[in-house]
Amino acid sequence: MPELPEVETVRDGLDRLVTGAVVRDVEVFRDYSVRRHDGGPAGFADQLRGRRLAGAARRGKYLWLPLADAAPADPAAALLAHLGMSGQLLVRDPAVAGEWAHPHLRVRLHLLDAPSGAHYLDFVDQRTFGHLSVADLVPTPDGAPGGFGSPLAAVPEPVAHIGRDLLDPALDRDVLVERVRRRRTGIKRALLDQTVTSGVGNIYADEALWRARVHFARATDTMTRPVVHRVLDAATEVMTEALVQGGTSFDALYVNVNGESGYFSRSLAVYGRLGEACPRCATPVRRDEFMNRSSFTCPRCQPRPRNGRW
């Protein structure tokens, strides 16, 4: 599933290239895509044809592009993107677009004034998990603003409750550190916890705790304050060099909005190694089940703890 590098990736080339442009009209061609608008697929094209996309925010893997009207003033709604596991938003030209009939393509932006002369927002999702949905903008409860890229002290109304992530100015650590504290779980599942913390996924967790020398399993009621904002500072840290790499990828599904391949997966320490050497200490790269998925340690740097939380 795209994680925050990938989404941000995809928020930053929407912020530029479509940012202004004027929905023309809408093709909704797969119902499912649009299952949480409570319109259905004509009142999702309804609310969007005539408003302008005034730009690309996101929090954690949520993107949503506020939609302004012709009146001056602040959005009230936004169109709200997850990208599930394989959702891709692709940037299209009347060229490109006119012969490419993709097999996966569930929802059409007709747009117009768009900065990069694009004429098409496409929305491509092979296993259909992610979605679309135009959503009311509630105020955020500390008057910061609602995301990352987001000038508005507000935030869709489904994203409310998803915590800020690591990236975000307005994020306050310490308050972090002590939410993740107060916790009785493993620290991977602390870190999974989109509530808690939002955007960090399977493969950056373990990137994380690698750096950070921390087990998955450790107890996070156990934790000192400082080995939290070490963890914290290590999953900051792979984050913010897999987003200069364009995010990580692993199969054609993940592409920016150019439908260009990110590259981070070249610089991944332990996720998917198993019994390769540890780049810090040599020691073979271990895999073990976690919540029906795969968590990778160094059994060296990462030691089992005696009372760890699994």
Given for the second form:
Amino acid sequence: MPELPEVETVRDGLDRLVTGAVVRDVEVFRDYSVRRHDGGPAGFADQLRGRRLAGAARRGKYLWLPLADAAPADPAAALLAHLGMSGQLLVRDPAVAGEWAHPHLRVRLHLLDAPSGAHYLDFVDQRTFGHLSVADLVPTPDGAPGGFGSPLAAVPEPVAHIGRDLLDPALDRDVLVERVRRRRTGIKRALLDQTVTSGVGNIYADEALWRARVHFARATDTMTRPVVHRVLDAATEVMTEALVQGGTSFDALYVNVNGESGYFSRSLAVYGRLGEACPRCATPVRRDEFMNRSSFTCPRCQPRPRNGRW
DNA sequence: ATTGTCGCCTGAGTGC
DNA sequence: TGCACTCAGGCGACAA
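In place of the form predicted on its own, the structure of the form predicted together with the DNA is requested.
The next block holds the full complex; its first chain is the one shown before.
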């Protein structure tokens, strides 16, 4: 599934391949894929037609393309996307697209004047947890750029309640550490809470905690500042390494997102590796149920805290 | 206000 | 072969 590094790879690709393109037409093949939008699919299409895509920005796993009109002015709205579990944004030309009618094509934007020459921006999503919408841009409270790749101090309204992610240059780490320590919950819950910091999913949370040698149920209000820093640093490292690997395979007309970047097969220490040897100490990896999901830990490197919070 | 739970959705995998 | 069931999980909606 697309995690933050994959979404960043997509953002970078969109920035280069479709910035400046004009939306000539919009086809919505699945209404559910444009939910959370005023006016439904028809309103979505109406608000996009004739607009120019002015760049690509990202916060956590949300990404957006600010919409500009013919006359240059600060964009007031953006095409907002979340890829969910299985979403892809594919920049394609008709020859390729015609040969390959994707069974999970949900939305197609017809483009004019894309720098790549591409004619389509396709939203493909098997499991439909992802969605597109057009959203108003609102100013950031701190006046800093809204996210990675954003020159504007604004974010789409549905993103406003979400914390800056760990790759965001405008993130204040010390403030984040204190926010985490003020919470009365377990460290993994805090990592997964989008309002604290965004973009950390189940996989990277487990990997980061393993690196930092902290159990997922460790109570945040018992953690010292250095330990919280260690966890956040580990999460940043894991995502940065994945970004470096994921950015290597990139076709000029094909922005691909799937769960198959080399990172997932090669570099996971504990996630999904029940019973396999911990890369550090060879103890078999353990799986616990947590938040109706799974948590993978090394029982030796990450001993269970006495007063943990699950 | 903060914290925790539920359910959306589809296809692969499993057991009978 | 086919059917019923489970599982994966980000995150908004809602409850406590």
